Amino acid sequence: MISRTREMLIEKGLFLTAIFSIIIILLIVLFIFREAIPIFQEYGFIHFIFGWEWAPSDGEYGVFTMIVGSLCITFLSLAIAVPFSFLCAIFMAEIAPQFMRRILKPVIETLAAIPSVVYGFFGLIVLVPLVRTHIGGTGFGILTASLILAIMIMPTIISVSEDAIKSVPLEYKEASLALGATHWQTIRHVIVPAAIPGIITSIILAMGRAIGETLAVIMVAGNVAQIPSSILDPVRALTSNIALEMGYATGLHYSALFGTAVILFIVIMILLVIANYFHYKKKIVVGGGYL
């Protein structure tokens, strides 16, 4: 009787905690949307999204250049990080000897725990001069910001992908090897396809961090609101726009920054919906669940 009461209390407590978390998130979202309403009413939602000029002193609040900047930085960082992280996860899960896993695992976890300001400082001191000297441009731009973000999101992709690869049932591997396949053929044709949903999840998580990163991007992206013509051009991300101007914004300018947050929210939701579509499309049903 006592154990049943205890279980019931634990279940109710967990339920209340989950409901409380959802309410807090909804209140934050409602507050952001409420504060953004004036800019959408006075400036126009379509004009706000597709306007090319951001000049609050002249009454111009177009964020299209920043949407393009955020997407360029995010996708280029993913293009750099995903292949390396994917191969590293395969190596750690299937090929690396035990002693090497014990070294690599804590190193990667440490990389994930480093504050973003440290990555930004590294990019400012090392990568910006390196890109300026050996590739071109001022060093502040899409390429440098993407390189920093790629380093920052790699631990997430590696850790989650490694767990996904390890979660593939051992019977799959044993059956493949029993049929005469080599270890590499088993990895390529059996283990990796079975782990694809988990690998896509790791990319979703990394994409969320890349598009939401602020401080490191501010330090190396150049923060110029323009449509880039090359990966060396400086850009301003949506997150950077909010962080740079929120300290002194008033009136419609203040509302425009909350409008920027709303656009960022919408962009993230669209990307998550697309990524989740591919995640569930690739799932493999096993028994009552799926991998």
Given for the second form:
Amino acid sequence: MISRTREMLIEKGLFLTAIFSIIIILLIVLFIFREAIPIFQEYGFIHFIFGWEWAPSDGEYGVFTMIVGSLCITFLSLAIAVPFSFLCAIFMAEIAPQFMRRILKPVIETLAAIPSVVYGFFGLIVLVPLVRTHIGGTGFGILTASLILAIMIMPTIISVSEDAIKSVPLEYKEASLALGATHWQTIRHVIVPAAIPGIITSIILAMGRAIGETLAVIMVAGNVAQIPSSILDPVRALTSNIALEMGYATGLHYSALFGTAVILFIVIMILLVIANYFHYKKKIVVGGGYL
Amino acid sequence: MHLEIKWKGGILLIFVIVLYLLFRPGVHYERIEIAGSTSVQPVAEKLAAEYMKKHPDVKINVQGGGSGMGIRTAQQGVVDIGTSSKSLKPEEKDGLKEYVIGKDGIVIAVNKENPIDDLTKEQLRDIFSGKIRNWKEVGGPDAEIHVIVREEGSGTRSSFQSLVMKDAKIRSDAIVQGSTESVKQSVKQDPYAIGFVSMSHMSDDVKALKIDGVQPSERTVADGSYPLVVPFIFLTKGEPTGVVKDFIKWVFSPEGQNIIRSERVVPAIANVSDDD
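Now show me the form predicted in complex with its partner chain, since the one above was the form predicted on its own.
Once more the chain from above appears, this time first in line as the rest of the complex follows.
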């Protein structure tokens, strides 16, 4: 009898916590949208999104340059991080000997645990001067920010991809090897294709972190609200804009920062939808079980 | 069954802790909330710490947030004392009482390798507005000037704007850094960078320029010969009362002013509020 009630309690408890998290997210979204309404009404939604000028003291609130900035940083960091992490994940799951795996795993986990302010400070002290002296520009810019972000998102991609690769059923591998394929052929034609949905998930998670990262980006991206003409140009990310000016904002400016959050929200939604589309598309193509 | 007893014990313990946190028997504090300018924050924290040492029954909580927030929260009555590192515009003064607790200089900082020692205010304005873009135009090496500024709304930036730029705009492609410390770090590493930092945050990492031939120092700020001076202001909504009044009075005592001086801010000696 007691175990029956306990089971019911646990069940209800889990249900409540699940519902609770949904409610909290809805409340946050609701609050952000409510606070952003004045800027959309007074400045105009289209004007706000596609305006090129951000000058709160002159009443200009265009965030287009920051959308471009956020996307540039995010995609360049993914372009740097994905190939490395992908290969690293294959290596760790399939090739690395046991002792090496024992070293690699905690090292990568440590990378994920370092706070972003440390990465930012490292970027400011080490990477910015390096980029300035060896590549050019002021050192603050898309490239520097993307390099820092790439290091920050690599652990996510590596660990999630590694799990995906490891969870490919052993039978696939055995069947492939039994047919006479080499280890490398098996990895390339059987294991990786079967693990692709999981790898895409890891990239989605990494993209979320890259676009949402604030502190490290503020410190190295230069924060200039402009359309970049090269990867050495400084840009301002949507998140940086909010964090930089939150402390001072009043009235319409305050509302404009919540408007920035709404735009960020929309950008993330669009990217997630696109990424999820590929995720499910790949699942059907493989057809080899649900991973 | 054992488990359930443990659970009950745990729940009881949490309950007791929550109750204690809610009521805290026998402890009673007078509280002062201070918020605002990040430049004033270190001084305010030091003052608060010293004051709390002398008055154990007073708790002072100091937060940053920026001058704008200090003015706003003081007006709304959210905090007891708002702080600002810029002079208030007439429309911002509404119902606020100002106490200038000290004066700070804005130092124009360049890299130590930079051979330039001295700039005029006009040159400074041209550099920050983008009219002068190469160091050789002001007698330096042939290299592009990397201008580093603070974000819009920062007290130091708005003081710099009104003291140096007047109506000219800061060039829109200037690198923006979110704190005095990161401006300093950026200038420290880039031989062609120029930025502004508050004097109380100055250190040997970077070189302070003379402006119109005057070296920024406590003396030149105090006697008014250094042109870039900002006030450190405490703001209260209306006449302060009770413990807030006592605290402000103590800040203007020799003891309080000494602490201000130890934080490398020039003390204001006399109370120069508008009303009296």
